[in-house]
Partner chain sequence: MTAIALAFALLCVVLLGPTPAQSTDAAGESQVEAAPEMTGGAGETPSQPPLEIHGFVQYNAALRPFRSGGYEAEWLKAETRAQLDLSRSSPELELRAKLDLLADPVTDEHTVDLREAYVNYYGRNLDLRIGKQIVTWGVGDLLFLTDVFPKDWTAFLTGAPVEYLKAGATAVRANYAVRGVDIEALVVPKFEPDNFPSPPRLAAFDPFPAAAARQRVLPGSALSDREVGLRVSRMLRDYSTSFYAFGGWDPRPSFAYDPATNTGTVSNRRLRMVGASTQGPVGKNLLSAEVAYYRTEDTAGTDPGTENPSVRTLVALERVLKDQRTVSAQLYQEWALKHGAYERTLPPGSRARDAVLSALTLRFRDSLRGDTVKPTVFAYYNFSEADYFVQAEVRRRLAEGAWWTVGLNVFGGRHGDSLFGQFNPNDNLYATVRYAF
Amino acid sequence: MRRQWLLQIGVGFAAVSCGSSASAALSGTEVMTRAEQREVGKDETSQITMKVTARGQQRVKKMRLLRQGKASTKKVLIHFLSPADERGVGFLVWRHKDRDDDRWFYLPALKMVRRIAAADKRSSFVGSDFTYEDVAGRDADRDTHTLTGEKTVDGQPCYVVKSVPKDRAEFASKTAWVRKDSFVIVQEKYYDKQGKLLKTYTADKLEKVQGLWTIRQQTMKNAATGGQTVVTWNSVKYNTGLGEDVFTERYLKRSP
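Can you give just this one chain, in the form predicted on its own?
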């Protein structure tokens, strides 16, 4: 009788344990939503260096990035500081949850602000291996996500998630490796309809700044051309009190 009672307790404990484990498991959608919504401060002011390598030649661009908000409420303003022929070029984006993002490009030589059409979001961002959508970000709910497993990357446990676009995109599918401790995406591979690799993204340097996990260097490699773009955050400051007036066409045309 005592043995049967102990057995029942053991079975019940196992059931509770399995139930807890199952409830704690995240779906692919939950992982990517947490990655999108991770804490990045109210705003950001950064100095950035972009190195674009193509056909054996390298071009270095320096810029200032200002951001307010995150995910689909994010606004980003980028001004190029160098090289000399690109100084003053500006890029402004307003993210929207329920419609296409608004994007503007400023060319100081022509003193003209050009609105970037929604279809151009898949175009190269100033000759780099990143697209306009890569820079502005893509909403997690625009893709269908499936958790395919777990893997260790650079000694850190990661979720592995396959994503398939619900709408038209530059890729047919992508696989992301998301760190469990911070929900930072540390690697992504993009594929076409035939399963051929298009490009690979990696977060090469990750550290905490003001208590927030921050990517300090990232790389996009183009499998088709062999080119790559490395972006380095030379300085990062969060919660600097940027106002709404910064993210306007008027400010976009200001000399950096």
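Numbering follows the first chain given and starts at 1. Just so we're on the same page, rigid core means the largest C-alpha set that superposes within 1.5 Å between forms. It should be emphasised that the depicted structure is a prediction, and the values quoted were computed from it without experimental measurement. Compared with the form predicted in complex with the partner chain:
Instead of the form predicted on its own shown above, give the structure for the form predicted in complex with the partner chain, please.
All you get below is the one chain by itself.
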């Protein structure tokens, strides 16, 4: 009886140990993969404000964003609502896992839809401090990830993962702080080959919308220029039933 009780304690202790080490045993790759694949709803309808501050001047862009899917299979439709000279301009992106994204833009004054050549993913997205890749997403398997420890950010325990690109990229390495409870990346720092800070990403406001962890405000600060871009989600709706037909030229031409 005593041996069985000890055995039960031993099994229980082993189970607890295994459970603890299972949660601590996540690799850097597993953390970043879970961050990429975290639940973001089947689709999203958002209104977004982007404030770009550079060279002492501020520019504000407002846009409507529709998204279907996630990560390397998502489709995104953006229409600019302001400033006035960009109103109605649209972008449509179909992401692909194994090749360059398909992209279109729409000029309302000419009622013209045009395909866009495969861009340098490191290029700035509409003049902001976010690159096209920051916006469209960077596949987790393009980098080698190493879990370097754990830290607390704003009172929340986070995994700390260092990532090094497998191919040529805008950065030589980056470090991400990923919340353990939601796998949301709440902070990311990008470095060049010399280890000098290039830019810092922070998720400033995080809350649950329709039960899904949602970043309501994020900032990218450019260490080299001192500029920054703040993106705010003014409204977010998930799972409204956006069909495949929405992410087509037909809807791209329906500027707001």
